[in-house]
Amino acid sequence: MNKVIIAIDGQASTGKSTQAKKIADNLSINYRDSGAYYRAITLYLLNTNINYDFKISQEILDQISISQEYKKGNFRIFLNDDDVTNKVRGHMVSLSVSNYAKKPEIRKFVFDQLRKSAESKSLVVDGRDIGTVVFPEANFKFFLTGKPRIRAERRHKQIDDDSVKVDIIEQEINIRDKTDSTREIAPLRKADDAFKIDVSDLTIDEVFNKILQKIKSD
């Protein structure tokens, strides 16, 4: 395979990142969680209590180093080289990265990891711009979108925490929707020639063969 670039974009918990990792695998292509990037920064804004209303200045971004592994199957992201994957996924952080994800800066450091990676080798990346903003002259362009509730049933057994409640997680991820949608940088949209799947009704297996299927017809 020619060396390319496939985007998977759309709303919080609609299984963007196991459809990129499962399409990674398929395909034997390196895989970047853009997500991952923005939970790990805002996990560490949040460690040095560093509130989403300050200006993140350069010379706390220089602070920030991260990195991320996929290998057979095994996702794992490092911030200044402790392995943070778990944590990133915790309740706090997802609470919060919208907040700190909308700041041009910050998405301006996420976006320079992104490009780089993809400078010599094909990508499948996940998340919420990469077909309109990151990459917008991506080969291939995915938009996952899905009913409030089944993904907040999803995110709750994610999190495997029985004192956050669905009912909760569900009024979030509608906060979250339409602060994605809503901000100034780079709102979340379909990118006019992306090809929208709703998971809503679909197991993961369905959606993947509806991804591979695109992606091997064209």
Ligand code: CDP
Given for the second form:
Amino acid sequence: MNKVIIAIDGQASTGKSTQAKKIADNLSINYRDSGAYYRAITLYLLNTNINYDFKISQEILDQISISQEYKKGNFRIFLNDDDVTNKVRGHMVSLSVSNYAKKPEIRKFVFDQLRKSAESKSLVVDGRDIGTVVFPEANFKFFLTGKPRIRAERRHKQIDDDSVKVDIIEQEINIRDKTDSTREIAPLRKADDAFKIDVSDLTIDEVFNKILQKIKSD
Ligand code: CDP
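Next block, the form predicted in complex with cytidine-5'-diphosphate, ref. the form predicted alone:
All chains and molecules follow, beginning with the one already shown.
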């Protein structure tokens, strides 16, 4: 197979990473979670009390080293050699990440990491701006959307913690979607040549079959 880049963009909690992993397994290619880079940077900056109101200096960015590993359903992310796979999903990170992700210096950091990962190998990447900004030349582009309530219910099930209410998750999802789609740099939007899928009434396998059909039919 020639080198192939597959971009899965879309709103929060539409199952982008689930789909991206299934594609990676099915086609035996590598996977990168762009949101996880933003989450890991956010975790680092929150831990070091660096607010998003200020420009993040190169000196600070140079202290951050992030790597990702993916093997057969198992995704791990490391921040300065610490495994932060679970920590980056924490509530504080989820609340703050979109504010840090607006910043040009942080976007450039992630952009460079992703472009480097794709230099010599095929990749499936999920995020917000993968098909529009990071890999406009991607071979396949998908854009996932869904009703906010359904997305919140699915995320609620996934985190399996009754102290976190669905309403709160829905609120957080709505705020993040708004921040992501109205920001100046690399806003969340469908690339003109992306294939849009509304996941509200579809199971994981139904979405996956649509994606796979599209890839195989081209
Ligand atoms: O999993 P979920 O869709 O909830 O979010 P995520 O993929 O982990 O991304 C977390 C946040 O990072 C998003 O809400 C965006 O603010 C930001 N992000 C971004 O700006 N650009 C990307 N390519 C990926 C994520």
